[in-house]
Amino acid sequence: MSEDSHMHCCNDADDTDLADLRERIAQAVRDVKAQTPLAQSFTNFVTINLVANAQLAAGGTAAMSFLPDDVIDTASISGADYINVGTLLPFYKDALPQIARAFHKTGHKWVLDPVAAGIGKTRTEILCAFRAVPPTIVRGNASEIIALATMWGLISPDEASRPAGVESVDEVDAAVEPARKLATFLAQSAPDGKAAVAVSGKVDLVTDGDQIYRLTGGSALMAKITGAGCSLGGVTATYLAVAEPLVAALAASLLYNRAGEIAEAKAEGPGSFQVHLLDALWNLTPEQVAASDIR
């Protein structure tokens, strides 16, 4: 049976499960708006402003820091954290593994965006260090997910592709098995046995290592502003503060797809798109997010 036909049969058989999943997604959106959870970020300084604004627009609270002791102390009051390895500075090499070890020790939930995975010795050393103290959710493009799964020895190098900076050179379909293996590995390290991997592309993919979901929609203008993916990672952490990893990853991805579509319809270019994107993140209802296409 092909994967597509298998998924179709599963959809027929699992209508009840999908309805339950939609309700949990809607509840996550409601909970963020009601609780304004804090999700702290150690993120790319090129895009830090959009990350914070997106978290606020989604209904959460933002805190940004590059000091390891500051991040570790603040984690005691944050629901989840976000680490992004874009635009590295020299001290990140020691700071990021130190933070990840502290999170692992306390079981603190966090989201990793392995930006440009596979490029540069320092970035590779940082990402390899995370293998021993892994995140709860990994969110990236197909090439980043494949590169990270290769670095961690979850797939063989001959299954992998070449890195291409921050843009993906791989289709999402090429990352299905790497994403599944990565999610399974993350779940084995999680205190509650739950984790997820989200792969962004023309059709997004989200998996917990068992189930695979495909999400359609979004906007091509996302690629014309800096920080669309970074801010999605931050919002994923916002949802992780109130929901289990699979639900958090799905809710954030669906929210972004709907917001991107709304923003594109109103925008005259990348500048106004970013403004309309933040407005759409703010205005979308739990029901609108949960009613999105999930395959």
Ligand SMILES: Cc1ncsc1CCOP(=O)(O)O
Second form
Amino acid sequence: MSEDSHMHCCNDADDTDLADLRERIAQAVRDVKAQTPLAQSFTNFVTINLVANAQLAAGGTAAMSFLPDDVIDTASISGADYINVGTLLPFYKDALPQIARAFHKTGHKWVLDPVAAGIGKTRTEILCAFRAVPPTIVRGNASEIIALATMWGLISPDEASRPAGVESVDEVDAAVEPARKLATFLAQSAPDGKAAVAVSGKVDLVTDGDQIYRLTGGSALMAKITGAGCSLGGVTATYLAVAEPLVAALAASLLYNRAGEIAEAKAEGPGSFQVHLLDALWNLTPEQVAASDIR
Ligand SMILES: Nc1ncnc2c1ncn2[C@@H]1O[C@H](COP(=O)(O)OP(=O)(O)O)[C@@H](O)[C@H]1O
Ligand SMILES: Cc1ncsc1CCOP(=O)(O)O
Ligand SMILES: [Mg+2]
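In place of the form predicted alone, the structure of the form predicted in complex with the ligand is requested.
Zooming out: every chain and molecule, the one shown earlier first.
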């Protein structure tokens, strides 16, 4: 086979895979709009309202809770859960590992947003406890993904950077290997062997441990409102309620990028940007989301 025909062959296979992936992304967006799935959240106090509103705008429903018995009971009617460690209270140190153990026992799917990973003894203890009972998807910025992969012993500390609060100090490309290793680790623990990691930034990266996808677009204004990342995590859980992890992570990240672009074109600043972002999450069609640039 000539080099040219070989390349042509591979491109055909890639095109078929990508077309199939786009159809599954469109179906996830459609299913959320049709089924209004509940994704329950245990999330920070700063952005809790935006998380719920974004889940509703994407077509799902929201329920926020913090008490282990309530969270565990509600999980039986929730398609997937979302845990975000942005703000902490003393009781979380026991409550969050207890909740994660219950999810693990029943095979309940959940998304972790390791906000500010690497900062503070309590947050580190909680995140380390999740290693034995891991989530289905981890979604965070590059610094958080690198910090989590380091504390779980998946990359060596010299590959890591310093923790940076809730904002990233790392480029998404610095998180490629940490994200891939994290996704492989999550998949090994998943009942069906399926998991994903989503790294957000100027360009987003999504991986199932095997394939790596880069998603362009969005808006710099997303970093000028609080909760773009948290609400993306919540919407990822909404999609996880109806789709497999890779498809859920891709669908949510693509929806956010397209919504960010539409909101930026209409906004006069961060305040109106947030309003337009919610409207765009609501108005985008499955076909628009699935037609996005995927590399
Ligand atoms: N500079 C940027 N340009 C375009 N989109 C961005 C930019 N920064 C963040 N985003 C988008 O904002 C959303 C939240 O990402 P990010 O700000 O990295 O999360 P976090 O708030 O957790 O740090 C994602 O959809 C991401 O693609
Ligand atoms: C400001 C802040 N402080 C603790 S949690 C939080 C929100 C972080 O939101 P995001 O990660 O979506 O920017
Ligand atoms: Mg964040």
